[in-house]
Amino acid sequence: METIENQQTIMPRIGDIAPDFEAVTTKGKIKFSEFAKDKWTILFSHPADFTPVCTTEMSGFAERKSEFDAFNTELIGLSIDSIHSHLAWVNNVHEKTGVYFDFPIIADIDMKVSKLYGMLQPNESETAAVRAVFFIDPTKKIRLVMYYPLNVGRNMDEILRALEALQVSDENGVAMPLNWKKGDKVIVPPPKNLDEMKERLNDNTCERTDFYLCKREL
């Protein structure tokens, strides 16, 4: 895995092995290519502790996290704050809420993590990560990307969506439509030579629109 010290000038991309890191967070120190081992991990930033979006963000997670849990995932968040910071955010909230943030989160008060993985955005701000969430695989490659504005909050139902979609998608061999959610069909992949077309052609166990877009059920 990369580095820190050797990271690359781009930000990390689809496809990328995930840049490694050793880090301090509410859980302990960790060092992210040992983090999650055989599972899939949703590694996400947040602009500030004791802000009121990323509140109600933090909160959406850890109020569903047993759905991450079963989706074989782990959480691990991100800000430029201090541990102290963090520590008595997560006491906050739960005091004031019931919401307890039971999955790590990085206090990445040097900002190495955030510029590693393109969290910081000049033109957004040079102080603050942006909203990103990295979508990765038990074998650590980055599977999706998402970026949000500091002023715009994430949507946790696309974000669940989207990592079944992977997993479906990873497990089958299939590929997903438009608005693809569980229990709708599936795309089977296009044929790549005259021959799988000829057969694709005379299939009659999938929904056909023709030779190169064709669904079927799981």
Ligand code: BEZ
Given for the second form:
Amino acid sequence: METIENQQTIMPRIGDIAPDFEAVTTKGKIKFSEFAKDKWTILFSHPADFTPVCTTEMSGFAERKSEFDAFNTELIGLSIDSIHSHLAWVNNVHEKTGVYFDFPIIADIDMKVSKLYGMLQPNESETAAVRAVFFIDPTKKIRLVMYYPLNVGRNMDEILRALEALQVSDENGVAMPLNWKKGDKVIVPPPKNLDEMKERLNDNTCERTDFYLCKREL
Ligand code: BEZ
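Give me the form predicted in complex with the ligand now, not the form predicted alone.
Expanding to the full complex; the earlier chain stays at the top.
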């Protein structure tokens, strides 16, 4: 019999087109390639319903959903639990805390999607997905991937910061330095040849450390 260890782990990488799948979710059946048309998508997994860290994380996504909306971004969660478990958990958290998980959560009971996205990492757990976050752009390209273990919750500020950094980078053709946040200077792409290098060395419109490191306001 084939064990999880014997199966090849597929890990979608940055730059890959997000693998397509069909799934049952708390908002009905979806075909992923048709989900969030012309929008960004955050596809994230959690290890299990009715567990403490996961409850804080799902609540964090729910409480900040309007910020994801403002970034033209749809949320979609996943765990290897049944749809009945998802519905009971959504209802329970709503009753106990008033927080409503108003985004689809995939019931990946056959682990099909978890395996497709490398969310099942057997040396961490053979039965639960790790805490993965896939940032997928409107062309369905994977732009950033985070994996967290079972015992450490993610940082919602960092997820939103990274999403904004990706979008601002795309819109302006610039790169983002360490700890970039809205309002900070951005990095001008470095010169690609000697002529551009000479030009950059005479460019006083940016804050220049040297030709390869120049920052500017947006
Ligand atoms: C939690 O969310 O608290 C959790 C889930 C699975 C394993 C360990 C912790």
